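Take a look at this single chain in structure tokens; it is the form predicted on its own.
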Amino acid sequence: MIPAKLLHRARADVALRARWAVLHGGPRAVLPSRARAGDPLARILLGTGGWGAQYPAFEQIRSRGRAITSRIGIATVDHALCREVLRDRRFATVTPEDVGIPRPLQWVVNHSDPSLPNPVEPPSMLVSEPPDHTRYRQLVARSFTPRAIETLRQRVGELSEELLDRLSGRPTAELISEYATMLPVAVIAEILDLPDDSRDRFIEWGGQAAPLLDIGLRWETFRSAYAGLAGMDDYLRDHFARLRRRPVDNHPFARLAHDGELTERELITNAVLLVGAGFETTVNLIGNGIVLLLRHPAQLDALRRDPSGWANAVEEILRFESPVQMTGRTVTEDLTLADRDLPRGAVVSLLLAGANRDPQVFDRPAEFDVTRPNARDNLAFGTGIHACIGAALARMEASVALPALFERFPDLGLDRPPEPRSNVTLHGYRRLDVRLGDPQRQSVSD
């Protein structure tokens, strides 16, 4: 007789494979042929060509009009159109039910839900609509008030210096794992009231789950992502139970755990979302910024001469190499968009990284310029009711972490070409090897 535990595990694996087959296996079978036929949206969704290949595809879409309809779907790189859709309540976030899955296959999706805290499925506020979205956001926003972020600024500065102290005196470093990752994961751990010894586990789990924002995942990647979700689910259930056993304090997430305004799944799912939004995105922002500034030394020198320009430099990094490349919206009623009649249920791909290079908005959009006067007009964090709740925090972290790094290591340089991540939606580097320069010229923290 097969042990009950093994039988349950086998059934769960079969259900998960069925879920993958519907949500990712189908697109994975279709997208390559569409990409080979020249469909720019298919090439973008697949990440064909590697780092930077999406930009010519964006321009191909732009050349065809404000919005295009391909065999894959509707897409736009038009800044004004992306902004309009993101702020129009007739467009809703995209869930598995919104992608035209036939009813029998939708039954498979509904009955294969492993009840894990998936940030791209409800009750994540990323893909929830009012009134649920309003309730989630109001409660979670307690951790992201201007006062809370300003309070964190000093802590971010301290963490940056601690991490840089560990690198001082060395000839080389790998800045993604040793700096760009460690800073935001420490910050999000403090926001979630997680113990210090949990950080490495959340780095691993977050990295496993990050590909879920993409389309057409390989089975092995999908299974690994759900393993990451399971790890976070188990840990956070125990974590919030511990918070409930201790006296209530002023920590926002400790209060959320105590007050019961969110169900257990709502609380954990939105905590997992914050791991992705508050950690994965900021890692890419910092890593992308390091590379861009090392490749544009004259602009880095200008920032050293006038540090007041760092806030605008962060905006230009967000615009030029957007950490989140795209998002999607579903039409909730028949309407017209850019002279195209869209039926209820149509899905529109908003290619934010393409909108951030719209020549109608940004002069010389393919050039990196930290003095660009309207850099903050970028859509890297979205807009409207679903604008990233942690945008101000990410901007603050980058505006502290980047100048601290370049001040400490004035001779910093690339040791070898940086290695891009394989993700499509989340855009950044997996590895960034640098030379730290002459130890005698490295500054010393106070």
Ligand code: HEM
The other form holds:
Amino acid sequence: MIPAKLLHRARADVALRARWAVLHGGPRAVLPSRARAGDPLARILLGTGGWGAQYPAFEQIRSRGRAITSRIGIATVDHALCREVLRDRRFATVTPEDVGIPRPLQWVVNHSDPSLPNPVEPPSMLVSEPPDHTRYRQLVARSFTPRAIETLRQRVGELSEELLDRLSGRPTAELISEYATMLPVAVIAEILDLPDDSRDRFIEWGGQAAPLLDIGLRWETFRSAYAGLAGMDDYLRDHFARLRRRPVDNHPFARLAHDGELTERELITNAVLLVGAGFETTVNLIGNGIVLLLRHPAQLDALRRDPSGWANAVEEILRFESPVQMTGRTVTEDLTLADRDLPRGAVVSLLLAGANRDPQVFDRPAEFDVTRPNARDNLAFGTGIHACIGAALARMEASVALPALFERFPDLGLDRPPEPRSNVTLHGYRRLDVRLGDPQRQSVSD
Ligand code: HEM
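The form predicted in complex with this ligand, contrasted with the form predicted on its own above:
Below, the chain from earlier opens the complete complex, with every other chain and molecule after it.
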């Protein structure tokens, strides 16, 4: 006889495979041929051509008008249009039910729900709508007040000095794993009241789950992403149970666990969203910033001379190499957008990184310029009711981490070309090998 546990696991595996086949297998069968036929949206969604190849594809879309309709769907790189859609309540966030799946296949998706806390499925606030969205957001926002961020600023400052101390005196370092990841993951750990020794596990699970924002995943990637979700689910269940056994204190997430204002699934799903949204994005902001500044040494020198320019430099990094390249919205009623009649259920791809290079808004958009006067008009954090809840936090982390690194290592340089991540929506580097320069010239921490 087959043991019950094995049978359960086999059933779960079949259900997951069915879910993958509908959500990713279908698009995977169509996108490559559309990309070969020259469809710019298919090329962008697949990440064809590697680092930077999306920018000419954005321009191809721009040259065809404010929005394009291809066989894959509707897409725009128009700044004003992206902004308009994100702020228009007739557009809702996209869930698996919205991606134009025929009804019988929809049944497969609903009946193969592994009940794991998926950041791109409800009850994640990222894909919930009011009134649920409002409730989740208000409760989670307690961790993101200006006061909470100021407290974290000090922690980030100390931690970045600690991390830089560990690198001091060494000839080389790999800055994604040894620096850029460590700051945001520590911040998320503080926000969720996680023990320090859980960080490595969250780094691994977060990395596994990050591809879920992309379309047309390979089965192995999808399965590994769900393994990451399962790891976080198990851990966070125990963690919140531990917090409930502890006397209630002022920590916002500990209070959330005690109050019972969110169901267990709502609490854990939104915690997983914070892990993913919180460090899988900020690591890219810091990593992309390091590379851009090393490649523009005159601008880096100017920042070293006048550190008051750092806040604007962070905006320009967000604009120029946007850590979240795109999002999407679905149409909730028949409407007209940029002279196109869109039926209810149509999905619009909002290519934020393309909007951030819209020449109607940004002069010389393909030039990196940390003194750009309107760099802050970028849409890197979205806008409207789903605008990034962690925007101020991410800006703070980068504006502490980048100056601290460049101040400590005046001779910092790339040791070899940085290696891009394979993700499409999340845009950044997987490895960033640098030379730290002459130890005699490295400054010491106070
Ligand atoms: C450079 C870093 C970051 C970037 C570029 C970024 C980008 C974004 C974008 C574009 C959205 C909107 C998505 C949409 O409208 O469909 C978003 C939402 C969100 N972000 Fe961020 N994010 C960053 C950092 C963070 C951090 C540090 C946190 C938390 C610790 C966070 C938590 C969230 C959450 C919870 C949402 C959903 C908000 C809602 O639906 O109301 N993000 N982010």
